[in-house]
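Coming up is one lone chain in structure tokens, specifically the form predicted on its own.
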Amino acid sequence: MDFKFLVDTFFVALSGVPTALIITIISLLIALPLGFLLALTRINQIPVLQRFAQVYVSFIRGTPVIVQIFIVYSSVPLFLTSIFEKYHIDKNVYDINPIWYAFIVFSINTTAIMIEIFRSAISTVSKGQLEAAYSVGLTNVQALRRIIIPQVLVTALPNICTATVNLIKATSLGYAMSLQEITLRAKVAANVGYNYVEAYIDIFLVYLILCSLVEYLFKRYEKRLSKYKIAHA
């Protein structure tokens, strides 16, 4: 065991944290509102959109993330090449930063997870509260913003926390797109002296620290939201 390499590579792996966090944040910013809206289509049984959401969730949950990465990373450049050639755009698709493909893959994947999380959480809010909101003159948007969403967040937050942690860990698959994240940086450093055991230990420690910190922050926020739950109990 090369302890000097272990220490040095820990900081190399740590330098990939910003990339993992950017992918996580962007994916959540896209997935949270989309997941909530598509969950509403399933709750309200909107014919076409409800069916689309069901098929979408089944497809994403039934396929490994790594396969989704290969599909997007292989097909999107081909699609863009045909578009660029058709409209005579002088741009090499292979010069595009792979982080954009990561945004696409992880947003698509996380949206499917959020649909199920929000569908389950929304079903815990009684319809009587929505009817009461309408009776005092609130619009659909006002009822959602003031009554439904705050209660849904309280119920959904533990599952959103789990989904976020899983998303952070899934960014380790970004190496398949040559993305300079935690795993790839550590593995590249290990290539010189074949110190893969030390590199994997560093990767393990970085993800453990990062995910533990995210869980801690979610628990703090959950305690704040629990006051709202007590007030409406």
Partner chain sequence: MEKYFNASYIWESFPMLLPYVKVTFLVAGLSVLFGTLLGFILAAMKIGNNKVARKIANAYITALRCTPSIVLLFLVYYGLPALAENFGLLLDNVDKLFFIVITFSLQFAAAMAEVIRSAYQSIDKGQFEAAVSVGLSNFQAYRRIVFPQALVVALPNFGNSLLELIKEGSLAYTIGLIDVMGKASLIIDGRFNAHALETYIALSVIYWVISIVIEQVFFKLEKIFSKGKQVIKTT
Second form
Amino acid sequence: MDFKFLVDTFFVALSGVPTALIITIISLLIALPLGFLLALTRINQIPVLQRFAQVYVSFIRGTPVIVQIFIVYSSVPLFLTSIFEKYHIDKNVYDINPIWYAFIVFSINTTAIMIEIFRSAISTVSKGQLEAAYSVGLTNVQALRRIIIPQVLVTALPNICTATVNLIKATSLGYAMSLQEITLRAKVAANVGYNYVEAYIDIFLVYLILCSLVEYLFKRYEKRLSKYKIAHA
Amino acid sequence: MEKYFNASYIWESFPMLLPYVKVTFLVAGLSVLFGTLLGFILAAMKIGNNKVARKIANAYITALRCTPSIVLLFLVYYGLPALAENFGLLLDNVDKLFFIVITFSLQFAAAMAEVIRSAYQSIDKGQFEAAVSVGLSNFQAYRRIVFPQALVVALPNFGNSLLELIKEGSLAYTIGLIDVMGKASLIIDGRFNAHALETYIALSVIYWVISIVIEQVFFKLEKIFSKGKQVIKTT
Amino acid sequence: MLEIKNIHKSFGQNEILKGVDLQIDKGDVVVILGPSGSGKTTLLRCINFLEKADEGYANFGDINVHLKTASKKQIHVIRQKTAFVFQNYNLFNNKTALENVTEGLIIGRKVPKAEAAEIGKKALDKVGLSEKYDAYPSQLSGGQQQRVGIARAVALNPDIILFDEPTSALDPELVGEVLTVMKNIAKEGTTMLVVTHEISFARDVANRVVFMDGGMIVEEGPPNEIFSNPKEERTKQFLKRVLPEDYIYYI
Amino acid sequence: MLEIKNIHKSFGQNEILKGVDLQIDKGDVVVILGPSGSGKTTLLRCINFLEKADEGYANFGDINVHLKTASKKQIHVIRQKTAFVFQNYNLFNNKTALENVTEGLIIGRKVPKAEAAEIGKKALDKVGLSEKYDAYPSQLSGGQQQRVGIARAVALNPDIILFDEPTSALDPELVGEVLTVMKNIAKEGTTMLVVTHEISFARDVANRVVFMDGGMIVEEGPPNEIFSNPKEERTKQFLKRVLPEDYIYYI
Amino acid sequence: ANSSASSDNSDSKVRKVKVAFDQASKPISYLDENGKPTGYDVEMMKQVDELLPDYEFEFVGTSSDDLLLGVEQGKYQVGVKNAFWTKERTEKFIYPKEFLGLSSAGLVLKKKNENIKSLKDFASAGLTLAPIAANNAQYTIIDEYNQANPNNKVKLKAGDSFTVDVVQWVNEGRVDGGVMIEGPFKQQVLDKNGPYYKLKNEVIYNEFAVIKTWPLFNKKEQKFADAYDQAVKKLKEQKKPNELSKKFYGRDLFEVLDTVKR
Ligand SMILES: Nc1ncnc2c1ncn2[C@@H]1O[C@H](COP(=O)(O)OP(=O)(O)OP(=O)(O)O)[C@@H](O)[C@H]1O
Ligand SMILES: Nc1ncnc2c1ncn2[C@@H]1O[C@H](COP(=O)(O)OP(=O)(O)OP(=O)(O)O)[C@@H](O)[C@H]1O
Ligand SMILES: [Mg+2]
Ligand SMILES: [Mg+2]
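Having seen the form predicted on its own, I'd like the form predicted together with its partner chain now, please.
The next block holds the full complex; its first chain is the one shown before.
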């Protein structure tokens, strides 16, 4: 075991954390509202949209992320080029930073998971809450924003936490898109001297620290959000 | 786009991939078996009154949640033989499948512990009390009244975890076990990476179908087991 | 002040309301009685547009709406004129008692915050909860929760308050405190439409009792008449089962 | 037949039962009254070992047990001699009405299946549910569920049946059917210990009423005495709040 | 030894060793249609096995990462994966005296970039390069070039081996160039039945280096490595590697052995 390498590479791996986090955050920013809206379409049984959401969720949840990555990474550029050509858009598709593909894949993926999380969370908030909001004169949007969503978030939070941790872990698959994230950086560093044992230990440590931290933050936030619940059972 | 995309590669991939679904199922099946057993133990530790046991179970679950599967796989594949050596056991010639099953059992157990715990706690305590009050022993009360109801609650989450497991199982390829994912990689490598997209499409269809079938099976199971649970709404 | 005409409502094949007419004047306290499933709750919900009626009109002083085709704006206006007290309280779980009361004022009616707080506190004082402004619903007993529910309705200063079995989810001992609050509000001249099984409340407070069965109004009149001298067979049967066995003979 | 001595029970710092003595003879129907939180439920649960008392003895005909140190076997024997009817029914959700009734017989008492079904059907017939053998709890109304709960207790042919507010979770209209069933059982000579707020039941059926408050028995005696002439101030206050306002004067 | 050797432990003369190979690295090492290990590196090792009666080889297919971890830890005694030599790696593994084979590396380019013959040209022109898996030998070549020419670097990106279809990427313009070995290029583009035969006039292949590849021995396996040296020397005398090179790479790379710098 090469301890100097172990320590040095730990920081190399650590330098990939921002990339992992940016992907995670962007994906969540897109997936949270979109997932919520699509969950509503399923709960309110809006004809075409709910069917779409159903198939979408089923496909995304039914296939490994890595396969989704491969598919998006190889098909999107082809697709874009043909569109650009057709409409004579003078833009080189291949100048796109691979991180955009990561945003696309992980947003698509996380949205599907959020739909399911919100669907079950929304159903735990009793319909009476919405009715009470109407009865005091709130509009649909006001009722959602002020009464329903805050309560939905509390029930959904543990699951959102799990999804976030899984998302962070899944960004490690970004190496397939040449993303300079934690895993890839560590492995590149390992290549010169084939220090793979050390590299994997570093990867393990970085994810363990990062994910535990995220989990801890979520727990604290959950406590704060659910202060109205703590009184008695 | 047509220049690079040729649907015939998709059809061609199916017969090559399908035989390896067996391996995927083998890994998943064994991991579910052992993972569920371990999950029960962990859930019992979490529900029980022993503080130390609860702490251990919690730490275990957190650690496994935070470890990427591939890292866990390597930890088990290399760490376990190193550990075993201290006890004079040589695991170098043990089949790879053994390590893969251990890895995914460990991971599945963490998920199952939570599934089992929440299912158990969702059953009203009154059910148990009513059972002992009509003269059932504690064990009989659990076996006949509490567990059958908890099972219904646990089924959907169990199904979800199983789907996750099957997808994660694709990583087994990393230590050289050839399952359906591994076979796809081999096919693509055999073509020097040409027409990878088509192969991956075929692969994703296979995974999708598997997951739909599993979903349906669990849906049916839930229906069968939830006799007496169809809730009639009263306003 | 509120006139309802010919409300019909079906759920799927089931016709739950089969043409209900109701007239309520300012200051009236009308109690609706009737067996479970007779459509009492549904009637109240239709009036407040929590359920969309299939047919029927509501005449609200100056506004006259067709219940089925009412526009969003009409619905909003009518909801502003009514308030609803739910059987199981339906307090906003994520808001304190005071926030529960002010929510509709601040967000729904755009009352300035300070003023809304003022109104809200007064309403809570009125129901005897001066100490509980900042308590969350989960920290309140059932009776206290329902009193917040009433304060929430009162604070909106609606033309009419609709009560759907406001005490039936309460411990017997807590029923009294809520009924007392309701009596006080009635005394102040608030118009109320109350579904309840509390006969004593109906007798003491109501100026009209409506007996519903099978989605229709079977009989209505002043409480004394209905209780001591019901005309319809169905009413008699019902009262027999609901009143304390010998109670009926003593009135 | 059942004698209870000096039951003490605390939850954490809270002492809920502070030394309760109770004597019940064969065929007695004893009703326990008392405000919420006074420990009525806890008392019943301690008798059936659903809660372990901290102190106290139960004398069950021939068996005398120290409640705190009772062995598993003693607990089992006492549970065989008692049956419990729960406030919220607690029917086994995964079993039909008949299975609910026979479960304790077949599994707990090793009665042969056919015989158990025989007994179970009789018990269900007795509570008027001959039509509902195969219905699951979710397919039954609250009143029907509680009647299954009672049949389940009756079928065990226990020395005493403990009822914990058997009607308080029911719609007012359904209360009657359950009370009627209970009256019939009482008439057959079953020994019963009943926590309830149904004054009419206490008056008509009980031969003794026990008033509890703050974990102690405040007053006990025949129903007429307790209702029309309570001695303790606390009893008076309580009755005032629970009885229909004017009811008390008419008895 | 061969398969007839008994696996009886008492026969201490014959030692079983595990030879790990990257199972998805055609034509260097891969699994054929029947799932049997083959490829230049594997076939060479099979012949080595023939010459070593004291050893019995068991071929274990795996991923590149696992191979490196496994050989270092001793799970496998030796591994072949088209590995190049670097000084740092000698701290982790035993490199034997005799190299195993030669690997050509070339740039796949658009026809219009025909005149780019070396990494230096490529770098100077500021062109973009398809990502290369970090544990791939080709990555090492470019990386070393960059170390040596800090002022004229090739834009090197690490990626994954399965996602990059070099010929397609170059042709569609996703990148300007990609590193490939000669055999696959021939089979894809120049072969009449190759998937990209239609591109034969659009993309070209310019070799820029031929490099020695090595098996990696576990640090405790010096004796085994010595035995290997003996065997390979013999094989080279018999021109066996030349045959295999022709078979798998479509060309006898040993013809240019004198120009090989490393
Ligand atoms: N959303 C709904 N969908 C279908 N049926 C409904 C719905 N709401 C109510 N019902 C049915 O309408 C009938 C009348 O219900 P409603 O709640 O109005 O009765 P109620 O008189 O208030 O009874 P209770 O005293 O039990 O509250 C019932 O049979 C009920 O099952
Ligand atoms: N498991 C428990 N842990 C802690 N406190 C408890 C528990 N069970 C009951 N208590 C407390 O004991 C007190 C008495 O409860 P109990 O249920 O016996 O009252 P009760 O007389 O049955 O009241 P009610 O009429 O509301 O049913 C209550 O204050 C309750 O909060
Ligand atoms: Mg109702
Ligand atoms: Mg109680």
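Note that this is a predicted model, so its numbers are computed, not measured. Superpose the two forms; the largest set of C-alphas matching within 1.5 Å is the rigid core. Numbering follows the first chain given and starts at 1.
A movement of the C-alpha atom of Phe84 reaching 2 angstroms or beyond is seen between the two forms when the two forms are aligned on their rigid core.
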